[in-house]
Amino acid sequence: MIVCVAVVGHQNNPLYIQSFTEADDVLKLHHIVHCSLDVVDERVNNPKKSSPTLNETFLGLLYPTENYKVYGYLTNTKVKLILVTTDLDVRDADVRNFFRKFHAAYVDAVSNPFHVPGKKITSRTFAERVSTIVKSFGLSSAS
């Protein structure tokens, strides 16, 4: 089950963070997302150690914690998409498919002429689309 998704700007400023759990876990999930940025920076700055292809935008599993697994995706504009899940047996293909849809939703949101680049994403349409993508991820991984 996906518990949190985040969009983080190229200067590590949060553009969008949405958690799908109780209010008690929100601060902890924000901390996990923030800690994952160090791993993203490490992988981006040292590509020869972690991934064989330089053009790969899917960063894969960033790090596991006791209760969560954190996955990352880097856009061409250095915007980071972060996924936090409680599932321990998630297939990379499912996560890649999630990030493909999430990235498309992000591109549509920032392509809005009323969106100011670098500012938080406040679009209700984007939030609804992300919720739909998260719900479809839960259904596809259960089958």
The other form holds:
Amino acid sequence: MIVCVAVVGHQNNPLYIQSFTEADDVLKLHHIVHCSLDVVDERVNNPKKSSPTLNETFLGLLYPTENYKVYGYLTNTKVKLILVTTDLDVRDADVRNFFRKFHAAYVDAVSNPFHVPGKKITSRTFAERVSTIVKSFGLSSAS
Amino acid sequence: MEEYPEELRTPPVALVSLVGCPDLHATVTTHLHSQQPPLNALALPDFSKISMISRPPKDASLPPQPVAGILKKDWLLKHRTRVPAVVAALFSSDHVSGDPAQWLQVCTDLENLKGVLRGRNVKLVVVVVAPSNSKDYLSEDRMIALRKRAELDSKYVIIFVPSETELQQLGNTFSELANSFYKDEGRRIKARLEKKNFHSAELNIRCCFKAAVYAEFCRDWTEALRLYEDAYHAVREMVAASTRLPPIQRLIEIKCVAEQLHFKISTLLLHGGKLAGAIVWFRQHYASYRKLVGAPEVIFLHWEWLSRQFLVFAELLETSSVTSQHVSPSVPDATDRATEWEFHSAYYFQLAAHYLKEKNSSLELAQSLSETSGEVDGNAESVTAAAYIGQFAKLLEFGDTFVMQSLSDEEYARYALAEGKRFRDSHEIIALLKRCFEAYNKDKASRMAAFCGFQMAREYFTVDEYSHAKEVFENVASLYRQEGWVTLLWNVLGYLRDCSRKSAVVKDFIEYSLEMAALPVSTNVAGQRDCGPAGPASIAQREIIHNEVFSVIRGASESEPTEENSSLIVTADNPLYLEIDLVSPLRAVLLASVAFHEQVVKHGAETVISLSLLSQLPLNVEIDQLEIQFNQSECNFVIVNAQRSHLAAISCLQPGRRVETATTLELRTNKWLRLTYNVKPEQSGKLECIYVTARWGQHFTICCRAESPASMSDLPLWKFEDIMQTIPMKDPGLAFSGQKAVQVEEPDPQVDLKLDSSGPALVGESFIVPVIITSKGHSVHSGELKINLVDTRGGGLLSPREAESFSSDNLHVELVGVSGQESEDLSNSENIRKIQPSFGLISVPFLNEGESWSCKLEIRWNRPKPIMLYVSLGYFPQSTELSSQRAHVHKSLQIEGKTAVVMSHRFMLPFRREPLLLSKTKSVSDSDQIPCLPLNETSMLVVSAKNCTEVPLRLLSMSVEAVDASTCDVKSKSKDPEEPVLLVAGEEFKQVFAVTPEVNLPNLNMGIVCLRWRRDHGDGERLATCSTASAVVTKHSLPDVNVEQPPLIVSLDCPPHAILGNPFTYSIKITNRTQFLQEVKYSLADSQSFVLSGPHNDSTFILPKSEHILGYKLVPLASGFQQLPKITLTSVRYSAGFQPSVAASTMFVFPSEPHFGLKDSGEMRVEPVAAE
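Moving on from the form predicted on its own, kindly provide the form predicted in complex with the partner chain as a structure.
Full assembly next; the chain just shown is listed first.
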């Protein structure tokens, strides 16, 4: 189950962060997302020679915490998309698929002429769309 | 890792026992230690001590007991320190070859030793120690007897003579035997394993462990690793199966054994460089035991155990960190791929701390439960570790004997709880977090570090170490501020606020409270668990904080002091002053934007200033009083809130300060409070608004640095928020380009400054620049004239090469002096304050309105150079200097400096008279050689001076100043002009001097030509200026000349002109000036224009000091300029030829007798210029 998704801007500031848990551990998820930015930085600054392509946007598993797995995605405009999940067995393809949809939603949200680039995303439509994607993530992995 | 016994932490070292000959033990032991691989030695001084390595008697009659545990605690230690692999019996050679009694003793000792060793397969070596020279004296049969008694192969009965090589051999034998011992033992155990002749899993694990240890002894790491892994897996299988112990203790034992096995495996993997493998192994270990939490009452033991796993692995990683940098995660399986942080020890430290914290909280819970149930544990101290790893037993005392009794689970839980109380884990957690905080910082993972720092500070906070907590929280908060993680920042600030509240630091408390109240916390983040003392981040909470802080600010009078706020009061004794600068996090609390409506303002005129204040506090704030501060403090003013003027502290104002009253000074959330006032600057220059100070009550002040709207940056955290943004000023132009500073102009000068100049300046003359000051409205008080000479091309007026020797000669252009008006001479008066070569400062006397004053600047050019002359006049329009502003007038003028005259010179010999100068004949080609002059012959010097300016000049005189009159006679051939010669632009003036050298010198200094001249001012001005404008002397130094004694002089003699058909005489006179007879060859070439009579070719001798004349009669055949027949003379002695120049051998032939107008022209001669 996805517990948290986030969009992080150029200055590593959160543009959108939403948790999907019953338990009130929002703060902890914020910490996890924030810490995962270090891994993103490291991946971006020291790309591995073995990585398949330089243009790969999907950063893969960023780091496992005790209960969560954190995945990252870096758009061409250097906006970071972060996913925190409690599933221990996640297929890479599912995550990629999720990020592709999430990215599309983000692009649509910032293409809104009333959105000021660099500001937080407050669009309700975006939030609804993201929560739909998050819900469908669990379904697609089950199928 | 330090908790583990040493034998577990270090790789096993084989043990050798030495018996007998104690004096040799030290040498042998040291050698064995230094061997590669090293051997440990168990030294027994004599054979009576051998019983300690004997096997304890086993009572075979007892039935096989049920297995009581998995691993015996002391087994490893025993094999490391007590059970040797090899026993070396050392006998002295004296004893072996000595009398029968000694021999018998040797035999007995050997028998005893064999008896002891029989049970274990310990290898035996007999060493006969011989003195260095008596190796051969040992009897052969005694040795054979010894060998037979020992039942040993001959190579294990060694005759040992102490020396380095023998020691080496001995060591090799020992290690070989030890290796075979461990191998045998291992083989034996493995055979058991293969046969599977044991009934319980415990024995299986034990055998695997033992075999692995033996393999380690043999340094067979792969085998050891495999066996350890087998043991580990067997332990894992036991979890569900075993029922031997009560469930809690069973799990404890299993975990304890698994921990040790895991430790061994990790160590072996890491030492083998398999970093990725070790990490994968650890992950599996963690995954398989993570869920085995055990019984709920001792759940803290599980967390502690888990924490220890992470800590130990972190320490292991750290010790092998050298390799970790180079090993890249290369496990191909994508799901198993380790992420970056799993290679950093900090990750494990962090989790260790996390689980330790978990342990802490569950321990507290368990303790509170046990306290409520009222159990008091009295016999905890009697519980001790049992003989098996991970087991505990009660030690019961029966008189002198101690009996171990197994524990029930309840007893054990009580014991564990009591043990848990004894340790304070907070400091351990802090230490762990500090380690990973530092490690993450080192790896530049600032966010991870911040998270660790946050946890660390929280731990400090719980143990009431507020100063430490504050320091770390501050550090963390700055990162969150910078990256705009508002929720996290809110949380940290909440802790910080509580820290300052608890340590009663009012200023910090108010700063943090204000910052929190002004944080852009959105509404959707609500209902958080573990949100710290700040409460959930929400607008409601912000408002609560806002009200709380303003009640403190307003003083306790408005609100009842709560218990915890009692120390936080702002009073007269404890006033508070906050300063908000451009980088302060409190900018969101109060932001002051100040703009002048104009960029430049006239002196004495009023200008308008707009003042805008913005606050992001959640509730409206009423300011009591505002003070606007400028760099010119006279302009400062105060704005008082009309509604709260009774509260405002007017008393603290300085008297005479301007006070404005505003109807309201209420700051609304995210709304600019705009105020506009007039300001009248008092001084010229820059007027800048520096601070806007807001006051609440009498004792609370926020001093906010004023910002220009043009260069104002966004509010750090609010800029990410999607809120309405408004411009600070109503006028958008002002909002985007307004400045907080205005330029105040100087008062306009009403005085004319005029510089005159008459064309270019000439090098050498004193160039006069008149300066005229005319007052046109202002009277001039204490005027000052500043004069500056500046090179137009930049650079100084000195040439760089000459800069070191600063003297007036080196200056290209210098200010020589200033002369006053007409007859008034300023040079001695006090008015000239300062004159320097390129700078002058002159006082101007008082001038009334309409008056004028002038002076003349005298500037001398030493080199041609264009310069800029800057003259500036500063004065006070009023007589009282204090009140008025100095006015300035500036003027500049570019002046070219030019060379006036260029002089050149030329030497000429007399016409048709040619001395033979030997030095000339030698190097003809050298053009720049010094000129040669014949001794005692008169030569001509033509000096010309050319005017290269556009200005007409008057030449006064030209003369040659000889250095020494006796060496050379120079006479002017033309008379000095009586009145100065006018030399217009481009004209050349020539003067001829006769030069007769009188001394034969190779380098004769001819002296200097001095030309005196002055500028021509035209006829009308002449009389006036002649007296004042002194002559300028331009000097031209003549080159050195070479004076020579000519041996021969040839002169051609012929009439100045001829008439067609009339014969004339052409004679060539050769004078010999030497003491020798000179032979001269000559030849005369025919000329078409003349008929000639006389010798053509001949050679002749000329007597010393005499002359020879060749005479010819010529009849001209053609008229016009005709070439005379060319004579060629050759001096045989000097091998020097002579040919007259073309000019010298040309003459004019008239067609008939010319008729000149003058009567006495019959005698007229066309005198050549250089003729005598």
